[in-house]
There are 2 protein chains.
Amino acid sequence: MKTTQNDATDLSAQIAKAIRDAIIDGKLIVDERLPSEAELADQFSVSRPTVREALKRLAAQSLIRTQRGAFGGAFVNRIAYPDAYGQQITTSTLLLSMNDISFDVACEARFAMERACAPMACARRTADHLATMRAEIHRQSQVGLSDESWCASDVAFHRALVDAANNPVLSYQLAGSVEAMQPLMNMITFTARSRERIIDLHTRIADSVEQNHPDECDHRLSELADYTMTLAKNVIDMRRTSAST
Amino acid sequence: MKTTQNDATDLSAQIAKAIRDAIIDGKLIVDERLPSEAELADQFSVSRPTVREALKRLAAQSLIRTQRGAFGGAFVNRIAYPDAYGQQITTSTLLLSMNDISFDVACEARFAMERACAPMACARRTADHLATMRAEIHRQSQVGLSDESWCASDVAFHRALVDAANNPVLSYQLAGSVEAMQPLMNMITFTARSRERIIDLHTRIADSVEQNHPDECDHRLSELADYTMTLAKNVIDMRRTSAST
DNA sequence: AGTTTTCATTTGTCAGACATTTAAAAGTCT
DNA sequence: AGACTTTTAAATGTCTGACAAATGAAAACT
């Protein structure tokens, strides 16, 4: 009977699981300097090169930072939002792309928590956040956009509006929502009616968030989610079409 | 002129992120296999172990799964959604606990992308959902019941909720909230009376989302975030006056 | 006192070796 | 021929020992 458990990982995932877990458990704390690869070698009684395998994994998850030079070492590192945005972002890109998920519930999912923000998007936004809004509409305007250029300002318009909510826990989780849809709404080719129909409710949510109608912004953002799963369909139907002939 | 950004990383970051974006990128499918390591430090002119190193930073992040043996080695990992959530609980974990995040900021957020849960919840949830939900409940109401265990069930209550939603996408972005505040509520001593509070909302919400009614779901949602943050609140200024005299 | 040099410590990298695992290939028996 | 066993090659996992490079502290020197 084999039970695939942990009886049989490797001595340098052991190794940065149990520093893993002794950082969430805070028995190590931010800043704080672990032993050196010497000494965690003979605390585990491994050699080096699986102490630094150990590390390395540690790292990737930016759970630690390495200086060298003496008094260096590897430290407890301070997740900051950037680390985290990262990490959210390549983990939420790579589960959608490699799992098949419809479209319809990655898009429900997005919009679902982005007319969250709305309220508070309305109540806080700052003319920062509206300028940004503002500027993306305008370039969405712009004739001869490459598909691209398109979705990329389309996400900066969603983050700029996420942003507007003022609550950065909130920013980091729709990061990954966000970000994440791009590979799929790049599949989309936006015609120029359906841009010209997009950059209209664009400019109906920035009105509402301007002037502090949540239940507004919250009926454009619902039809904006229609809408795009509405396109999304034509694509999907239309390469189903042309592949079957 | 600057070539990209800081030259000075380690070589094994370099090697993992030519191969991270390579798998992003699509140029490496799920399930192909990498070329072996010694392969692998040959294209790259580094020796093995700088090559196990880059490998074991992928692995870390789950973009990778190794195997022993003739015919094994590194091959592309499809990201399951167990991964995702593990990697999204513990970076959002630590987030909260090393950036001292407000308790209210938290909480916002977290409520906020629940509420977007319930319309769906109630109208997707199975009977298996709203059993766990009343379990929970009913383990909630036995006396004597640890604050930890309090805790733990409060978790799984509001995890049955999110997941009656019918979305593993939402699921998955939810997990980190729901799971990361755990540490904070931990902090938070849960009187008799306010567990008695606490129960009575769960009870309202597992009840409108059985009948399907999203209006009074959210409405006590609402009720249960205020009121968290109220006895957090008791609790900070309870320090701060203990901590003052 | 201020500057420069030395120096010990620690991470980064390399080379080579052996152990272990694994599945394909070859061999053996019925 | 078919089923079972043994061999074998290839790959990862681990270890040893070594050197390079960075870095800050202490010592040496103006």
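Numbering follows the first chain given and starts at 1. What you are looking at is a predicted structure, and each value in this text was computed from that prediction instead of being measured. What changes on going to the form predicted on its own:
- Candidate list 82, 22, 213, 186; rigid-part hinge between the two forms assigned to 82.
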Contents of the next structure:
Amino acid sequence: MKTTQNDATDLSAQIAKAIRDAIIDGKLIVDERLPSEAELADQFSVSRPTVREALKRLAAQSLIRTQRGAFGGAFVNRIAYPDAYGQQITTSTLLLSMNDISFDVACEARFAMERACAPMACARRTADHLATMRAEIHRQSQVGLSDESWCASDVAFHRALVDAANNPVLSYQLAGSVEAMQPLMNMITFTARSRERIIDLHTRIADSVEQNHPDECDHRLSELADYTMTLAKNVIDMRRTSAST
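Now that the form predicted in complex with another copy of the chain has been shown, please provide the structure of the form predicted on its own.
What follows is just the one chain, with no partners and no other molecules.
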């Protein structure tokens, strides 16, 4: 593990990256104890507070864990997929907000990935997945539900559909797709959408998952994607017209 001494570079970030790279490359394996703070300070020729800051960075990324006692120290962590969801969501949100990605591109990607989950969701869904989907449909039907609560319920419904595929890698990959892109879509289309139309589509999707009809599920997801993109186009066109008058 090496760093480049550079006054303009945050040394703690360099050290954290060096340790992270060693973990990714397999030079440090799961449950292996890292050298002590004093040993790392000598190795990188920095102060112990700098090492401590680097370890805090790694712990924040769930790459290491610390434990006290005679046999304590910092250890390479085994990352669970749910622990990494937050980072995936944050990264996806930043990519959407900081780059010139059109609504159509984001919507196409988001629904294409979800449709890929449909056959597995139909075959592998559990009673809990179905109960969550039905509960969110019921919640969406409540009179007076705020747009913010509607958005949260919409995300929870689609997250349950994705999780029903019972594939942790897909759930991880789609965490950002559903929880970053879905709120963006709702934010743009909420003034024009018909809640009744979406509730009907959600109900048909849940029915197809329960009855193990993947083609029907795919069809309804495609219909929902088309409806969402049409709404967005109408809203964006109206905004452009208003801005030009």
